[in-house]
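The data below hold one chain only, encoded as structure tokens and taken in the form predicted on its own.
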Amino acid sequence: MDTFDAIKTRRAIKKFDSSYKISPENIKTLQELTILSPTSYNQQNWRFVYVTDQSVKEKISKAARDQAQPKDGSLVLVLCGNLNAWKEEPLRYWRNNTPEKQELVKNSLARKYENSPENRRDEAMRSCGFAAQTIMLAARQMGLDSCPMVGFEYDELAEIINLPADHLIVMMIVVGKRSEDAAQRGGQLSLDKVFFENSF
């Protein structure tokens, strides 16, 4: 499958054939792959947890107000933001470069964050958003399906996941094998309604 035919045919699956299991090399596939999502300043803002146990996988379902995409479905990611990413070791981030490279982004990273909450917030749902396409098209690729989930009880999950202080949820991705196709899209916009030449 190329990527223009992944972009096609990526769906919202809401019904999972709950016997299929995702194999670890899949899992680890996944991870390569999202981690090469682009981030502000490459500080990888992003962490993910991911859940294969059944008995999480419920208790995500339960929180998820009794939908059933997390507990049939293979794989559970919860998507999330380090709010202090900015600041944690910088200079890692540009490891591979000079020296002043290097400070340069940790400076920069410190004069954008450091007084900004909203900036970090901000940042933490951009980055979760670009992850968020990467592991769904990663997934078709890998003839998986996934569905994008926002409808759970923030702190429920966040208690399950024992999410640290200076984390926020941004999604969670389901990815497993659909057992029903996904119904007809709702309508898209026509072209002319959403994209505007050099202005509005």
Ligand SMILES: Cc1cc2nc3c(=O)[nH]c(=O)nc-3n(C[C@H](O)[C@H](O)[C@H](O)COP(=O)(O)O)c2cc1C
The other form holds:
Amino acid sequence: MDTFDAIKTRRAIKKFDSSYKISPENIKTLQELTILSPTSYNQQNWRFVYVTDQSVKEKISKAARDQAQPKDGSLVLVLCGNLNAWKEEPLRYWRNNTPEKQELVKNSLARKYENSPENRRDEAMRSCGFAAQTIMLAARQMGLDSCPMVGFEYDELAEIINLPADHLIVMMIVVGKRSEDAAQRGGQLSLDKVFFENSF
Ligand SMILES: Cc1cc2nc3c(=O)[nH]c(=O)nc-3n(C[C@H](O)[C@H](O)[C@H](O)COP(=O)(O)O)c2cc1C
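Next block, the form predicted together with this ligand, ref. the form predicted on its own:
Complete assembly follows, chain above in first position.
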């Protein structure tokens, strides 16, 4: 499948085939592709809990106000941001580069995030957003489908996945095989309502 087709055929699927099991190879491929998503300063501040255990998926469905996708989908990915990634051995983010570059990035990270919880949170949202789209498009290439979700009780889901205090949940994505096509698209805004040439 080429990229345009993956983009066009990705839909938020509501009904998944509960008998379909994703292979460990496909999970590994998804993981390998996901970590190629861009992050500011290559800080790789996303963390992913991937859930294959049926009993845990059922608990997640309950936390998701009884939406069926987590329990019927094959894989649930909970996309989280590590708010302290900027200071956790930051030299490793540029370990293939010169020590000077590594130091430069370390200092830049501290400048941007040390005194700004807002920047830390924004960065988690940005990084997980990119990772989310990577996951959903890669799933299409595998002949699979997905549903991004934020309709869940945050505290319940945090408890289920044992969320560390310095992490936050950004969203979850269910991956699996669709058993029913998505409904007709809601209706996209026209290009002139969302694109502005050179300035607003
Ligand atoms: C951040 C986010 C959260 C969402 N949460 C849910 C959800 O909890 N349950 C659900 O069924 N769909 C959820 N959706 C799917 C959207 O409703 C869907 O993406 C939108 O209607 C556009 O449809 P499409 O993705 O099929 O193009 C979510 C989508 C996004 C991006």
